[in-house]
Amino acid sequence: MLIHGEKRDGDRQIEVLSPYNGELAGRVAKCDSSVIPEVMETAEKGARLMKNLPVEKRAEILRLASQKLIEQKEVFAEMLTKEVGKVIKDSRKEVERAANTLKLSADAAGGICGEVIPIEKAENETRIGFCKRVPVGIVLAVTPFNFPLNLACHKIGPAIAAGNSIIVKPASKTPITTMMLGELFIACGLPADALTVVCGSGEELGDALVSDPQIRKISFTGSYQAGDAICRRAGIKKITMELGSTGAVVVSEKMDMKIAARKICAAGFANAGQVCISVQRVYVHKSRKEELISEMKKYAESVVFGDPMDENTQLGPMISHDAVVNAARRIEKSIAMGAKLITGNVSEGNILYPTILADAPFDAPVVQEEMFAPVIVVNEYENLEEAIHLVNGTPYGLQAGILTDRIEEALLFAENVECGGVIINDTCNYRVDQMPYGGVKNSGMGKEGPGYAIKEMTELKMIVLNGKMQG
């Protein structure tokens, strides 16, 4: 664990193994609820320090951390590839994005402001009302395995910018990069008690953290099931939930199917499909379905997979054998229900070959459940109203995309799709770190993106000043 600015070993440890070859990437202390009193005492002290730290100093720390991340890009990228299994090129991109997220947080720190509120005044009264944003105090960040660096920065950056202290609980499969990030922040001048990193299971550590009344804000990224459990335990706290999705893309009949296939497959197979906004469902006009499937099949079967440290590798392993087994189970069940296998559904170690299915029934797992794997299902539609109905027909609503040459189709789609984000002429996988990012329905609540997350990590305090005391 990282506490009081120092890395500390424990009696028990988590061994972090490469999902590609099983080699040891490193070890971290495995914590349980016994650490809670010290962690909370530290975070309370850190919150007091951060509240009084000038905003210029907070921004300076964030900018320095951003700079240091870029300077150490290769070190962080190699660890990301070791513990996550993502290909080295993508790991470098994640470090670059994380550095940008911290810079965006620094920029947003200077824009934290309130507003003047009109106040009704009696005759001869002098009153003014205004509200200001104040830090919530202690933020708890629970981060997932797939982007352990950038998604940690999406929580740590705004928390620091807003003047809070933060406790980070990374995924047990990928805690090392987050621990390295914490050490980097301390080296950049962040008060030692302002950032604590603790690792452990959800049952032994997570439950105790989320239910602690001293935590005033929880920012969680992960599955719907875990998010639902956190919400039930949290009590009265501010909560941001970035949960799952079954990302959908609609392809209209006038599109170039080679371009569409390339966009869709690149977005569906990136990071072995382990991205919240991966393309999972494709709805293509029935007149072009076979052409699109043919082009997607060519792309899928050309993907280079293997050692994620190899510069030429495009697809690395999934995070674990269990993840591969769960994906295969959903694929097989969908096929049994009538879906057609176009290519894939073969695994080698923890690598699941790029998989494409077609004509899956509405209630098949590949349609209704988050696959979080390199799996794409292609179904047809007859008109845009039907396509919108199909896109909306799952419990999730994070992002959706449409590829079309008709502005009226784009606007109708944007107006009627039940998602937190609609991407026109790109896939649902598109995201830049400054945008408000978050879903509806079972995809969660609240927004990330530093400027928006800062609002989630502050409270509005109303102040009314009576400038003239009267008896």
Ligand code: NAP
Contents of the next structure:
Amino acid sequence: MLIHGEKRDGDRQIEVLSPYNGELAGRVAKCDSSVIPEVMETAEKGARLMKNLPVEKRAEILRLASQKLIEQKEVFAEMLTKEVGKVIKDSRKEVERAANTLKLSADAAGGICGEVIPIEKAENETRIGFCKRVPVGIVLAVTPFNFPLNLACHKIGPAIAAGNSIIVKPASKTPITTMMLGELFIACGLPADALTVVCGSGEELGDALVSDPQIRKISFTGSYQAGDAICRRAGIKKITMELGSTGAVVVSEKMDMKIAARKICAAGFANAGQVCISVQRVYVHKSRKEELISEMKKYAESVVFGDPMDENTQLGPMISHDAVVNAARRIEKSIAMGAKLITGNVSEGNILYPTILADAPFDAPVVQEEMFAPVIVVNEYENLEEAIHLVNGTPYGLQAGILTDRIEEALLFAENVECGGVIINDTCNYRVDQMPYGGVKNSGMGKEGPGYAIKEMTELKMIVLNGKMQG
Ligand code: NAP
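Coords for the form predicted together with this ligand, given the form predicted alone:
All chains and molecules follow, beginning with the one already shown.
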């Protein structure tokens, strides 16, 4: 745990093992809910300090942290690869994105402002009304395993920019880069009590944190199941939920299927499919289905998989053996329900080969459930209305993409798809960190992207100024 600016060991530890070869990546203290009184007292002190820290100073700390992250890019990238199993090139990209997220947070800090509210004035009155954005106090961030660095920055950056203190509970499988990030912030001059990183079980420590009344804002990224449990336990506080999805892409009739296949496969197999906006479902016009599947099969079978530390590796392991088994079970069930296996569904250690299925029924797990694995299912559609109906046909709605040469198709799709974001002529996997990002339906509520997250981590305080008190 990182508290009062110092790393503290405990009696119990979480051993973090590489999902690729089981080697020890590192250890962190495993905390339980007995630490909560000290964590809360610290965060309260931190919140009082942060509220009074000038915005220029908060932005300066964020800029310095961004710069230091780039200076230490290789160290952070190697640890990401060790703890997540992410291929090294993608780990470097995550560090670059994390640094950019902090820079965006610094830029957004300077733009925090309020509004003037027109107030009816009686005769001889000099009354004005305005509101300003004020920090909420203590923010709690709970983060998932798949982008432990950048997603922590998406919460820490805006919390600091807004003048809050923050407690971070990272995923138990990947806590080390978050601890390293915490230490980096302290080295950059962040008041020690403003950031606490505490590791331990989501169901025990996490549950106790989310239900603590001193927390004013929860920023959660993770599965629908955990998000639902948190919402039920949280009580009255602000909540952002960045949850899962069944990312879909529609490929229209006239597209170049070779380019479409490359984009789709790259986006579906990145980070072994463990990306919230991974391409999981493809709906292609029925006249071109066979061609798209054949191009995707070629791509999938050429993917270089293996040691994520190797510069040439494109696909590394999934996070755990359980995750592989879970994906395989849902692939098998979908096949039993009528889906065709095109390629894959073979595993070696924690590596699941790039897997493509076709013609899955509407209620197959590979369509309805978040796979979070290198698995893509291709189904056909006849007209755009049907394609939109299919895209909307799962409980999730994070992002969707359409590849089309027709502007009217693109606009109809954008208007009618139930998603937080629509990407035209790219896959649902497109994201840059300044975007307002977040889903609808079971994909969650609220937005990330530093400028938007700052709004969610502040309150609007209304001030009415009566220039002259009258009897
Ligand atoms: P997860 O199992 O839901 O865990 C996420 C975090 O929640 C972990 O820190 C976990 O702690 C904690 N947690 C679990 N149960 C909890 C509870 N009852 N109360 C409080 N905290 C609890 O998710 P994951 O497997 O790490 O990550 C994959 C999921 O994240 C996918 O569904 C993916 O789509 C989603 N995701 C969404 C986005 C987005 O922006 N929308 C981005 C990335 C990932 P432990 O690790 O100790 O269990």
